[in-house]
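Have a look below at one chain only, the form predicted in complex with thymidine-5'-triphosphate, in structure tokens format.
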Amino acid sequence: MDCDAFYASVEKRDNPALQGSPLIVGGGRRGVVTTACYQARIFGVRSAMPMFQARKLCPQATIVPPRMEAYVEASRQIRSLMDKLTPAIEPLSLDEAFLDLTGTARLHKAPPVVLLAKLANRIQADIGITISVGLSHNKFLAKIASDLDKPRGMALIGKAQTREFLKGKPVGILGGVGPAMQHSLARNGIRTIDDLLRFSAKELTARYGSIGLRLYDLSRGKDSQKISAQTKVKSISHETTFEVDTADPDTLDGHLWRLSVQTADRAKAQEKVGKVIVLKLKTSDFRSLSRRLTIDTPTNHADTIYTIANRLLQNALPHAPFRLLGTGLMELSAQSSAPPIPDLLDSEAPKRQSIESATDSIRRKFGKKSIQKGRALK
């Protein structure tokens, strides 16, 4: 299940003026789209589009900045309701989780499709906001059904329909195929999933490693990879391959700042925190480097995040250009409730701000260096 336009509907929710209307979600030290409401995507706003370029597109939007705490708890309450059908969760990130219904029927006395339409409309009437759901029989096909429908979507792939379904897609709805896989795909003339099936298990695997067997699997409809629940996480991470390998620190600061996001929003949605971050890097001629550091306070703040893994990756510019980008958690714990606040920001935040804002708003008013100070670095 994933949640519609997310951050803007908890907005809409909170604030009844701002219903009926355009609205965009972001701005701040970065200026660009966190996410827009569904009215706002008409007028072709998206996700980490620059701010200037979606005021163009659409003048009559409403600009708010995120509220991070809103956000977590409209996740947490969502997350108790689906914690009543199955206890085999795994979140992805704050508004979207993979739930395994396998065996629930009979618990239930409902079939799957059944529950997940009374969870939807629970959460519209509990939490105020909509959700899009996904059913099959696998977790990939799983993912690609909850965007088929999607605001307030019920789509189905069903085991004989996945075959057709399939048929005549780009292979970039599988996942993990981004546009560097596509790429080198595209090389050796594979652009859908059907020009997949034209090879053989072993030519894929001589020609991408494991990941061609996964694609071999997928292309046929097949993902054995089991839900799993938050216990077993070890460390969360984001990372992506570049299409052309990048030297460039502009580009590098901008891939880091979204994968620091990336990884913080995971981490808060699986109510984890890390005591040590890292950065992962792959070089142009396949060297994976990686740096980490140990912090004192740990966190999934992704303002600490990014400044941390960019002092590690400023240490590592000597080794661009770079095909991989990665920030990750490890050494994780439980979030407790309510998580010590650096004593800088204590002073200075407003209350009802969260602290992601908080630290963004001192790092205007004071500049980038001070959050670096307040942050006890090891």
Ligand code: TTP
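Structure of the form predicted alone, please, following the form predicted in complex with thymidine-5'-triphosphate?
We keep it simple here and write out only the one chain, dropping partners and molecules.
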């Protein structure tokens, strides 16, 4: 199950004035496209494309900044509908997941294809988002099928049709075969699935190692990977790319606070806390820097994320100016209802946490910008 242009779809749902026109979710002259709606994609706009290039391709597009809290909430609503079909769900991201419907026909008194059609209709009716579905006998083929008929598509690759479906397809259709691997395979005359079929498992393993054995299986429509409902989100982060490289401490401080709030909001929405606070930087010469610190008590408080990240930033200032800044949480765990352990080295921590809880309550009731700290205005 894969949502169609998810972020853009949420934006159009929440602002009907955007319906029917090209929309790009992203921002900044030097930022990148987060998501483009299908009207914008007609002009060649793609995710991860630099914003200046997207503007040239589609100057008439409306550009809006991401609203992660809205996307997280829509994702939670979609997940609640999927949970009614099966407990075997492996999320890949906010807008994509594998579902194992083995054995559900007897329970729901309908075959999987009917269940998935009903799910798609229910998501569109209740949440205002369209999805595309791929149905097959393994994960590899289900993923391919989900991309065959977008948007609002439903495609099925049956077990008996697998070999015929794969015949003549380029090797790039196989999971894990990116541009570098395609180039490596092409040097050996392997450009299509049919080319792979000429080699034995032993030959492919000798040439490409463990990936060779997987190529052998995938080219024959075999995939032994099971759907894992235990897959965990490994990190939560937020970043921004500046219009102009900056070393100004006040500018960096304002952005750092806003990013800390956004990271905290995402963690709170997912009821997660993190034990490692991460600072991400990219210098004007495109060098990536990453700094992290492990804390004693896992947190999702913006104030704590900001305080630690700011300490890391001060140590990294000699590398300025920066073109990108980001914050994140790692080593995530479920948020506990138990009160946090007091920080004996910071007597003001409980007071700041109490203030943040009150602030969160106001923001939930009156909107994200209803109350802000002064540093957010820098």
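Nothing here was measured: the structure is a model prediction, and the numbers come from that model. Only the largest set of C-alpha atoms that superpose within 1.5 Å between the two forms is called the rigid core. Positions refer to the first chain, counted from 1.
Visitor: Any CA movement of 2 Å or more for residue 316 between these two forms, core superposed?
Guide: Yes, because once the rigid core is superposed, the C-alpha of residue 316 moves 2 Å or more between these two forms.
Visitor: Residue 119: after superposing the rigid core, is there a C-alpha shift of 2 Å or more between these two forms?
Guide: No.
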